[in-house]
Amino acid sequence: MIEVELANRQAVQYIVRRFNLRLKHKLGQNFLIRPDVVEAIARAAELDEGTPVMEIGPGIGTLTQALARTGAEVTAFEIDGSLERVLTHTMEPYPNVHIVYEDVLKADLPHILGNREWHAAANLPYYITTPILLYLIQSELPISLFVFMMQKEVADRIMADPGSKAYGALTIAVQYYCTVEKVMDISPTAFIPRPAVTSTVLKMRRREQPAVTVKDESLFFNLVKMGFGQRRKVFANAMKMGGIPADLAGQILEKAGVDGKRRGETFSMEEYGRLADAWYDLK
């Protein structure tokens, strides 16, 4: 195949017609038609010749092409086996691209990725953005940088400040492990077919150490779950609903120097860290 620009309207429409594609809404198959967008994602992924980069959901290869053009070693995971005939065609000019036709959540990633340091870039299917993101950042896989496109609403939650409506357990889970910055917002007009929402690209770099140091991560995340699982309750009551006896809850709050009459959605990550350490010391 002669190399052509895949991320434009004419190319995508031609491929859809030629291969008689039936786009699967449930798999989030919305293909980019903006070369500047895929190039911006590739730049944000900080790729050099030979850099191992993992992509999730290549579709017909619009972003895959931009990643491959950097000279990086691209390993893309595609759950839709019917796209193999398309990707075999569109990725023919790029020997540095390897497609794995598996669900990334079920693939043997430790074996596939090995011990090298990887970057990751993807236009994530919106229906499964959060499970994929949390799985990857909470794992011990050797991925140091994530550049992911997602629904703007999810990106806003990840970047939210304490006390805001968007602030929640997802905010803390991502920011605990990674620094986060916005790369760009993307209009629905940048896709075929058009999604109903605006998209956002986030760049998340894995921290060398978590954002807060805690004595027991499981206690930390249990408290976060309590705080946001009972958003309308003051935190002292949310702790009791979470199974912590009232007397112990009072001791934890006092030792941590946190007002239990506040709601958990107002607590900073550092306050959750102090609460977790107090609970650990009192157990």
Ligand code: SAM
Second form
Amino acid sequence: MIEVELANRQAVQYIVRRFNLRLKHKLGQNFLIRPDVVEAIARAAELDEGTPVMEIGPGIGTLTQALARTGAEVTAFEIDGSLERVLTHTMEPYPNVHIVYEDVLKADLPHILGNREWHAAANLPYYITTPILLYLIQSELPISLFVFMMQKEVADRIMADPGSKAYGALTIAVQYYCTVEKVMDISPTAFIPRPAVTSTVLKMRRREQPAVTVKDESLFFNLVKMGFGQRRKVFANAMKMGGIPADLAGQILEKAGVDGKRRGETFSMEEYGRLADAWYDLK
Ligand code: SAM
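Output block for the form predicted in complex with the ligand, input the form predicted alone:
Below is the entire complex, every chain and molecule, led by the chain shown above.
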């Protein structure tokens, strides 16, 4: 089969007609039609000849093609088995692409990825962006770099500063494990069909060590949950609501040097770290 550019309006419209596709909104099927965007994602993913890269949701192969053209070894997970008849055609010129027709959240990733170091790239399905992102980042899977497109609103939450409206448990969950850099914003006109919102591509690199060193991670994430689960409450009250007796809460705050009259949404990751270690020491 001759190689055709997939990431443009004419090609996507042709494929949709030729294969009589009904795009599934519930699976987040919005296909990219901008060659510069798929190329920018592939560039940001830092791929060389033979680099193992996993893609989530190849769809009809628009981004997969850009990844494959770098010479990387692409393994793409697609939940919609009905796209196999399309991808068999569109990916025919690329022997370095392997498609697994499975839900990425249910696939046996430890077995499929093995011990090599992987990069990951995706135009993530919007209905399930956060679960996929958190699953891959919090897992022990050997993925060192993630270049993911998502709704701008989710990207803003990931990059938010303490005290801002967007700052939350998601900010800390991602920034604890990864450094985060914005690659670009993308308008809804870059897709067929057009989504309702602007998208953002983020580059997240796994840190060698988490952003803060704590004695017990579960205490750290417990405190984060208290702080953001009760956003309107001052932190001393949020701790009580979270089951920490008032006198112990007071001791933890004092030992950590953190003012319990502040709200948890104003605490930096480092302050949550100090609180977690104070709790650990006082337990
Ligand atoms: N990569 C293509 C592009 O950029 O044009 C398509 C991206 S589209 C936003 C998301 C794709 O993810 C769809 O093809 C959808 O079927 C697939 N998908 C949705 N949920 C999935 C899951 N849990 N596991 C794997 N693929 C999934």
